[in-house]
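Just the one chain here, the form predicted alone, laid out as structure tokens.
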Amino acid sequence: MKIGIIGAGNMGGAIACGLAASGKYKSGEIVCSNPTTAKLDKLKQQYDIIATTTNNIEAVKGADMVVVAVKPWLAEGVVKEIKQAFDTPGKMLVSVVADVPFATLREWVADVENQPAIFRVIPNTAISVGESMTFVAEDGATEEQTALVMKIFSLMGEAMLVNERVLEVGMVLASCGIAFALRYVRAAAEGGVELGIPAAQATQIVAATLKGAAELLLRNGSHPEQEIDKVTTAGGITIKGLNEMEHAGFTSAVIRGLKASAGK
């Protein structure tokens, strides 16, 4: 199966690396295009099985799946440039471009005789290390095509099939959420430094702790409060810290930040 990826930026490059790192693809089955070569050279240095080109049409030639990972203002031109690559039954167009709905994507390929299955996919940057929380929505796809796309992105973390209307909220929780989680890591590490732990060690401790907390929820399927209760004893140091954070508006600040990112 050949996968053509248009764009070698943060997301396109991350997808290419994630696919290559999965060990499921042979040399030349992943092709990535970009207008300039610097980012392409970096990809080749990381994974030599990734084929690279500065020609978008060459990248998608014979591809079963085309992933468009460019800036929103470039998306229309790119899709229209490569749309003839879809004029064979069974092709799939995967857009990771934010804020471009199915209706618009369909308009851009409206004159293609054999309409492709279209997927909107919202990963986050952790896809480059196989730990993305990815949301997938489909339009005009068969069950087999949907299962295939879900399988591909599940190789690079968690994948969840959702309706298109859920994508925006998913992006706030998971894509913006990477930044929100890392801001907590930074804050907690700075607190560790103030308490006397060297900065690098403090960051390592907080990051590992956050990873462990996430695994407790994912493996146990438990509610966060259940896990909090396990480390919160009456009169103990944990409840004192939690209460102080809540006095400072911790939960309210998180919810307000999420709503601000969602434009609500």
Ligand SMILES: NC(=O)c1ccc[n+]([C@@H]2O[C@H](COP(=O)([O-])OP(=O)(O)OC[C@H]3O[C@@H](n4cnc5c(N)ncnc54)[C@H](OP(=O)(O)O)[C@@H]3O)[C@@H](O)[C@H]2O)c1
Contents of the next structure:
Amino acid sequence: MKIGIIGAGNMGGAIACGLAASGKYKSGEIVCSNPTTAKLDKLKQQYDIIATTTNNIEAVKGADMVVVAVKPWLAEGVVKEIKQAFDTPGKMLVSVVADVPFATLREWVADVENQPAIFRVIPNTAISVGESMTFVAEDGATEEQTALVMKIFSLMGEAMLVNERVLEVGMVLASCGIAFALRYVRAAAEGGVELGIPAAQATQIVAATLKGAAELLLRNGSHPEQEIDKVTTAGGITIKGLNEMEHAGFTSAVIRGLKASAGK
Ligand SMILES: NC(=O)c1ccc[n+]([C@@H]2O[C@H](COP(=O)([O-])OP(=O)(O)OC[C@H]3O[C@@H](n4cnc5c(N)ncnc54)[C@H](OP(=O)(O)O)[C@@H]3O)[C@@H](O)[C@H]2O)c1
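Return the structure block for the form predicted together with this ligand; the form predicted alone was the one displayed.
Entire complex below, previous chain first.
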């Protein structure tokens, strides 16, 4: 199976690396294109099996799946440039472009005789370390095609099949969520420094703690409050700190931030 990836930036590069690292693809099955060569050379150095080109048409020639990973304002030109790749039935167009809905993507390929299955896939930047929370939505895809796309993106973290509406708001939790979680890390580390822990050590401690807290939820399938109960002894230090944070508006600040990002 050949996968053509258009754009070797953060997303395209991470997808190419994630696929190559999975060990499931042979040399030449992953082809990545980019107008400039520096990112392509870096990809090639990391994974020799990734084929690279500065020519988008070459990247999609004979591809079963085309992944478009360029900035939103370039997406229309790129999709229209490569739509000849959908010359036979059963092809897949995967867009990771955040702001372009199915209706627009369909319009861009409207004159193509064999309408491809279209997927909107929104990973977050943790895809570069194989820990993405990725949303997948489909339009006109068969069950087999959807299963394939889910399998591919599950190689690079957690993949969740949703409808387009959920994808739009879920992105706030998962993509913007990276920044929100990291701002907590920075705040907690700064508190640690004030308490006398060196900055680098404080950041490492908070990041590892956050990872452990997330694992408790993911592995136990528990509610956050159940895990919180386990560390809040009556009259103890954790509940004192937690309540102080709530007095300062912790939960409310998080909800307000999410709603602002979602434009609500
Ligand atoms: N970053 C995120 O967290 C995130 C999450 C979900 C979705 N997305 C979406 O992913 C898309 C890509 O974002 P990104 O962060 O990966 O951007 P990026 O790092 O800027 O990567 C875009 C790449 O596209 C290349 N490019 C420009 N014009 C091209 C063309 N005509 N043909 C082929 N490649 C071209 C650029 O090359 P040069 O730099 O050499 O010009 C660049 O390497 C965006 O639409 C964004 O909405 C991003």
